[in-house]
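What follows is one chain in C-alpha cells, specifically the form predicted on its own.
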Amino acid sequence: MTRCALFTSDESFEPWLREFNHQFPQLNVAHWQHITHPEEVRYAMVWKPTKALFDRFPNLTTVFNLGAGVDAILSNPAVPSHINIYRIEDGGMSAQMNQYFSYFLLHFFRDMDLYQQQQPLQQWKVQPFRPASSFRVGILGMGQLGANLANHLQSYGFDVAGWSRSKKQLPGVTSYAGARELEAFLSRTDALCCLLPLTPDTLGILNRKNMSLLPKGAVVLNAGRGEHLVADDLLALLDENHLRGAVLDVFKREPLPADHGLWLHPKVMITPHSSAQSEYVPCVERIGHTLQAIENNQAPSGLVDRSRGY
C-alpha cells in the first residue's frame, strides 16, 4: 500500500486529508506527524514544507505542491536536490483567475475609476466611447493560467498579447518572447497582467524601467508574486501620472504591513492574495492521477524544472 505524508504549514490539513482519503483511499495519505513508519514514505503532499519534514522521511522521492507557485519550495535549502517536485497546473484556479482579471480589466476599460472620481464632485459626465478592440491587454507569463486567461479575454473583444520565455501559439493572441521582445510587448500594452512564476530572471521585472515603457495611462495588475514588483517604482509612476492605476494581489511581505504606502494610495486597489485559491477536489484529483502515473512508470506533466524555476 502506497504510503503518503501530508504536510501544511498551518492548520488547513484536515480538508485536504478528507479529500485524499475520499478520492484515493488506496494511497493511504496521513498527516506527517501521525505516521508510525516514516521509512516507508516515498511521497508527500506539501505546502511550504520545513526541514522537519525531510528529516523525518529519509526515503522521500517526490513532493506534490498543493498550489501552482513552487518558489517557496525551490528557495528552501532544506529540500534535498534529488527530490522531484510536481506543481498543480490548474486545480480550479484558471476560472478564478479569469474572473479576477476580467473584473478589474472591465473596471478600467469601462472607466469605472473615472466615474468613481466624478461622483463626490457631483459630475455628470459620460466618458468617450471606445471599442473593445482598442483596449490592448498584455499577459506576462503564458503558462496554463496565462494561456487560459488569454483565451478567455478574447470573448470581450480585447486585443490580447502574451509574453513568455518561449513563443506560444494561441489563436488570436500575439506572442512575444524573451528579453529582446519585452520592450515591444510593453509598449503596445494598455493593461499589463502579471502571472509569471518567480525566478531569478523575473525578480523585480515590474520596475521603473519596464513600467515606463507602458503607454501613458496604462494600468498594472499583479497576481504573480510580490517579488515581481518594485513597489516604490510603481508609486512614483502613479504619482507622475504615467500610470493610471494598479491592482495588487501579492506582496513581498504578507500581510502587507499597515504602514505601507500602497494601502492608502488612491490609484491602488489591494486584494489579500485572493485572486485564485486551490480547490480541494480538482487539486486532489490531479495529484492522485499524477502519483498513479508515476507508480506506473509514466511521465505525467507538472514536473518542475529546477533550472528554470517552474
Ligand code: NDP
The other form holds:
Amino acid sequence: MTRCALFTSDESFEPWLREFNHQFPQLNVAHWQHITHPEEVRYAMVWKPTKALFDRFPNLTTVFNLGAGVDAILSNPAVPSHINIYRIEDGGMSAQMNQYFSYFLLHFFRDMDLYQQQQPLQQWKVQPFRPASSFRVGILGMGQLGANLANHLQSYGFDVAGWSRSKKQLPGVTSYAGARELEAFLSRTDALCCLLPLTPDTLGILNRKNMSLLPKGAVVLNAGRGEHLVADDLLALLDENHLRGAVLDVFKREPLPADHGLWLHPKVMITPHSSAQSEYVPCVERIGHTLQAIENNQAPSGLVDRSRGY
Ligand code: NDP
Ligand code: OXD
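Output block for the form predicted together with the named molecule, input the form predicted on its own:
Up next: the whole complex, starting with the chain shown before.
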C-alpha cells in the first residue's frame, strides 16, 4: 500500500488529511509524525516543509507542493536536490483569479476610482464613455492562471495581450514573448496584471524602467509575488501621476508591515494574499491523479523544472 506523508506548517492540516482520505483512501495519507515505518514512504504532500521532514523520510522521491508558486520551496535549503517537486496546476485558483482581476479591472475601466473621488465633493459628473475594446489589458505570465485569465477577460471585450517566455497561440489574445518583446508589450498596456512566477529572471520586473514604459494613466495589478515589485518605484510613479492606481495582493514581507507606505497611499488597493487560495477538493483530485500517473510510469504535468525556477 502506498504511504504518503502530509506536512503543513499551518493549521490547514486536518482538512487536507480529510480530503485525501476521502478521495484516495488507497494512498494512505497520514500525518508525517504519525507514520510508523518512515522508510516505506516515497511521497509527501507539503506546505513549507522543514528539514525534520526530510530527515524522517530518507526514501522520499517526490513532494507535492500544496500551492501553485514554488519559489519558497525551491529556495528552501531543507529540500534535497534529488527530490522531484510537483506543483498545483489550477487547483480551483483560475476561477478565483478571474474573479479577482475582473473586479479590479472593471473598477478602473468603469472609472469607479474617479466616482469615489467625486462623491465626497458631491460632484455629479459622468465620465466619458469608452468602448471596452479600447481598454488594453496585458498579462505578465501566460501559464495556468494567466492564460485562463486572458480567455476570461475577452468576455468583457477588452483588448487582451500576454507576455511569456514562449510564444502562445490563444484565440483573440496577442502574444509577446521574451525579454526582446517586453517593451512593445508594456507600451501597449493600460492595465498590467502580473501572474508570473518568482525566478531570478522575474525578480523586480515591476521596476521604474518597466513601469515607465506603460502609457500615462496605466494601472498595475500584482498577484504574482511581492518580490516582482519595487515598491518605492511604484509609489514614485503614482505620485508623479504617471500611474493611475495599483492593486497589490502579494508583498515582499507578509503581512505587510504596519508602517509601510503602501498601506495608506490613496491610489493603492491592498488585499492580504487572498486573490486565489488552493481549494482542497480540486487540489487533492489533481495530486491523487498525478501520483497515480507517476506510479504507472507516466509523465504527468506539474513537475517543476528546477533550472527554470518554475
Ligand atoms: P505557470 O508556471 O503555469 O505559468 C508561469 C508563466 O510565466 C508561464 O507562461 C511562463 O512562460 C511565464 N514566465 C516564467 N518566467 C518567465 C520569464 N522569465 N519571462 C517571461 N515569462 C515567464 O504558473 P501559474 O500560472 O500556475 O502561477 C503563476 C504564479 O502566480 C505562481 O508562480 C505564483 O507566484 C502566483 N500565484 C499567486 C497566488 C496568490 O494568491 N496571489 C495564487 C496562485 C499563484 P512559458 O509559458 O513560456 O513557460
Ligand atoms: C500559491 C499562492 O502560490 O497561494 O499557491 O500564492
